[in-house]
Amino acid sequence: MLSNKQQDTIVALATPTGAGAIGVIRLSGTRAIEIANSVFRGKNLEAQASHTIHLGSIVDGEQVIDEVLMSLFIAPRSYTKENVVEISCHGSSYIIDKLIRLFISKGARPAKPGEFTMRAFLNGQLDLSQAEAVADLIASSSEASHKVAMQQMRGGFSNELKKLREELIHFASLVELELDFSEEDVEFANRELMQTLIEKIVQVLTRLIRSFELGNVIKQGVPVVIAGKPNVGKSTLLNALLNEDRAIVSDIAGTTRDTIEDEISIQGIKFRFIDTAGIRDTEDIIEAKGVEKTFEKINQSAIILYLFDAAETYGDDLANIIKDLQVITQKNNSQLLLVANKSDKNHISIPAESMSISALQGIGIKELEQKLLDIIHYTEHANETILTNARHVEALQRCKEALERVLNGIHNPVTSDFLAMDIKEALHYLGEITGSISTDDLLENIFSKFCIGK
């Protein structure tokens, strides 16, 4: 149920601020159409059908402020399930500010961040995980992050949780029934069937929790540092991956003295490549600073792409570098990818776990891109539900812990009241994700991170 404050009619700019061809101002609430109509010179908006658009002027007294299009969405057939009016005006910051102040003077109030979506949630249009996916959709910067957000916003994740929750509620009710007949010492909930169900749910929860590692990669992008000795072709490789001359290429050792970063999308996944200074001992103060920065970036990356010259003999020097990098990857939970460059020339020997390319000739670049995708396991999980929200993962983890206690209680028989308590806790955490169980503090924290106007 909406509080008095949530029953107010709210107004905000729904398009980005700054000059543009058009701006869209959104009104939502019981009085949205009435307020818009009070300043509109054209058709009587209060007599028009939902999902219609009307051309006219907005006036302040006798002053015409702008010629606009009024889009009407009558409750409950709107994003918020309230009366909504969207005003498409010219994108002048003066006009937009003037119109918003006019609507406020007529009885609307400025919307808070995420307040339109919060109303959609409170009015049952979206569950909480779908509402959070709206923010992820707005922030999506790659095909994969867009796909994951759309899947969650359409209820893919919610539907999966709903099925699990319904099955669990069935057994919870049977266990609760046992408590009513505790003196008769009867079992209504078949323990074998309950165990099978909970094991299945724990399996699903484990998969969802593990998917967060990939989900975080999709959401944030994958930092990949290109490291190696001077003159092995790091800048040439960066240019080949980006398909442009982004980095200076030279035969002179030590050309790259600072990091160069750029992003590309590989099959919808955003990778952030970082070209670094060549790793070597040097007395040049500036180059030494670059080498120091290289190791900083190595420690911050998800993937270390170590590039070496395929024509060089595979000896102790390269083996020792690989060992040092493996220590770093184990400490940082990152991945090491060994790449032998200049494979168009005759090479002596390379480590068995490395792959060969020629950055200059473009040989092996597509295979390298696929290898990067394989490392983050995107291709094999592309059609599964993937979590990108840390709040969801924490709730699922707590739910899993509660269900594991239920399993322990079945294996080492405990009374029904203990089983009921743990099942209730598991249901509570599943409900927290979808918002069937929520608090004002939780909602305020979630929606305060949204942009104003959404």
Second form
There are 2 protein chains.
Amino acid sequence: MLSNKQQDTIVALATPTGAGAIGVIRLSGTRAIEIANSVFRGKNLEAQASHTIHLGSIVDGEQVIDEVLMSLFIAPRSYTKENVVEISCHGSSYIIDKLIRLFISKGARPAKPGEFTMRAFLNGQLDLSQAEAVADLIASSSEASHKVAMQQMRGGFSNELKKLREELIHFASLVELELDFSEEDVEFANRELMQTLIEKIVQVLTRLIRSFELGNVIKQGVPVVIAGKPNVGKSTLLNALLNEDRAIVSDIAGTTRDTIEDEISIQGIKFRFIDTAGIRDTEDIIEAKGVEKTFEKINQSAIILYLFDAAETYGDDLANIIKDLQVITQKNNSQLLLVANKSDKNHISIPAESMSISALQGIGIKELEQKLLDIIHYTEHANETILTNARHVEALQRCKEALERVLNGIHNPVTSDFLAMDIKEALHYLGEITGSISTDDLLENIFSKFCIGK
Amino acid sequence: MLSNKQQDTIVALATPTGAGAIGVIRLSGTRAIEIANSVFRGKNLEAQASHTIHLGSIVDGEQVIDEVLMSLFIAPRSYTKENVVEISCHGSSYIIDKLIRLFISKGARPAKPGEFTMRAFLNGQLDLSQAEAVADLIASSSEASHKVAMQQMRGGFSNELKKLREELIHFASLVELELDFSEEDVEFANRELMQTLIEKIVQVLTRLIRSFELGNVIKQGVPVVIAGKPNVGKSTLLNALLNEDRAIVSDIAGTTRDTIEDEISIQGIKFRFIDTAGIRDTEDIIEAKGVEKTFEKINQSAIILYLFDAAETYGDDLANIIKDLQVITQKNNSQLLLVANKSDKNHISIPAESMSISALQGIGIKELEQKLLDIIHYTEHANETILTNARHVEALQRCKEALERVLNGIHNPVTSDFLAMDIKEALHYLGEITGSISTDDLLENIFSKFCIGK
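Show the other one: the form predicted together with a further copy of the same chain, since we just had the form predicted alone.
What follows is the whole complex; the chain from before opens it.
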């Protein structure tokens, strides 16, 4: 069914909608160049070389709709490996709509979300995990998320899996061979070597699966709740962190300052700082709702930064708060970071595990940033493959479970056919990630999340 | 000063910001190709032909920022007539920002609004009125505004002015010649022929200036206030008009239905229908504010469509309302359109100047639409040059005044030097429109209204 649909020539706007100097419309399919040529007043596009650009007008009958540049990509030298024409027109939504309708009237059909990239996958331009990285790349908004997506798109992750898969296939074929000779009780596949390999693979899978925790915060940003009593300097701390923020995540993404979240990029990692209403005010009934929300935020955060005034006497109060917060962080598997502010003033003894800063004077801010990075273990894993895709984690998890059954079957010997079954299953899940094994449903599910025009 | 600045290589995003599959960054200037090449991992761009496309990566040191397509346009075969590179990258704002910063670090500078088009003008690609049409084309949101902008961009208006100007220059030179022989009292320029020509030009100018009224409504949409007592069927009428609306102005422009304005395109002309609170309720003090707003809307409208119920007995009341509305339309130089709704019911005698419709049954809607088009005189002027630019109108107005002084000087003979002065002034204003005469201030003023990247 997919291959039939692929015969269609599809069309969509590839650039964002809105006011801009130019818009780019993309046509892909066998008839792309023919359709573009049929409304083009200029050179005969069907007689031109690939990767060339042609100036001319697009006409609907006698009416000139726009003066455009036509970029030609002749199959298989295009993103989709099909014939592709990219039409660069004036960025008027009226013109863009008119042109898309014109192409449809000449035989193209509107592309579905992600359909260009799905064709790139189906035609072997990208494997599935690379195709998924294209969407991540477009959505990337920090250095770290960009780096991970770029690495994945360029096939880093795929290559790592491919190697594992090939080694596993080698043993699978030997075990399969044993099945053919099952009555002779031979072992073509050396059990010791097989065990060593599978243990190594399980180790790699474990690392990859664990990396998702980091990958997820890289993709979504690390949620950090700043809690503390009123007037301990929460806003001053946020401003001090923002001043250090040399990336301009907030500017670009169009986030506004009047939301309760501030996005700050620290060494390329996006942290989402959530300012909260004062904590420990539950006695005050009017505040109860605000506090409830605070606890909700606290439960969703990866890090709780509890800020207190180094110059104030808290007594048992502080110890009690810390104890309460430790219960929460243990329950949520999050991290508690105690920060004593106003370190420039005379201060009383503060808990040993606290950091000292002066938000106002910018003292200790760099150390605090490094501490935040340490907590999420970014620096130590920065050069490893980091998973950011929940689908991949699930497949790897299932693969790992199958391999653990294989290991079990080696220790408590089972017949070769059981081993073969589990190895096959492991291979299946590895294959699902790169798409060497895929179903229509799976593809539909992945590509429908793409934007139209990609 | 302008020509110095032109040596710079400028860079900007040419596509809208926001989520999209791709973004296009434009570099223009002597060093455009060199700068692009310095960060490109792929073919040597400086050794490639114009109008070719090259796939590769953009790197910042060792870091791969994106995989891109580079489109090359070698001077003078580009929009600006300079070297131009268009970089088609993944549509992530992080990547786009990173790439633009990279190009700036390699020697480009951020382009100012309209700077690409200003360069196209300064390098003789477009005249000034054509350059202005580029902005209009991008902003066009209906068939008529698109058509007018396209005509102007393709030079229709400029050619018309050019012809007038050439004929005028002919006489100007003859009059100037008379100045050289001023003591001999000769007339090289035949006063009768000159009068005929100038009268003809004044006639053309008068028509062009008048066309601005239409041009303006085409560009902005025609504001139509629908007034009438509650329950006469205003909403039903709007829906009936919307159903006839085969263009999808509202869909594309993202206008929402819950605003009080409905945009409907009738034969390519955009009408902005403004629903109002009931009229004639001034007795009700609580409604006073709403009514005040209604009258404000009425004063801004080009057409007042007064809807009444054909089946209801209004008596003198209706006559009084009509009289009041006539006073308003005369004062505002707008048009009154009386429409009797519910014509399908038994109805009483309605004022002779009224149209009869049934909004519910769709009777008379087509006729109403034609009437609306007739009121703005679109059909009869559809194939003429229509002015949409206030700057042009002002220049033509001043040109016309100067020419009227020339005519005056022919009737009540003045010396040739007075004639020559006025003709020169007329030529100056004509030249200002196409930019054959321009100043830095004028250009600054025009192009600063463009979007960045154009």
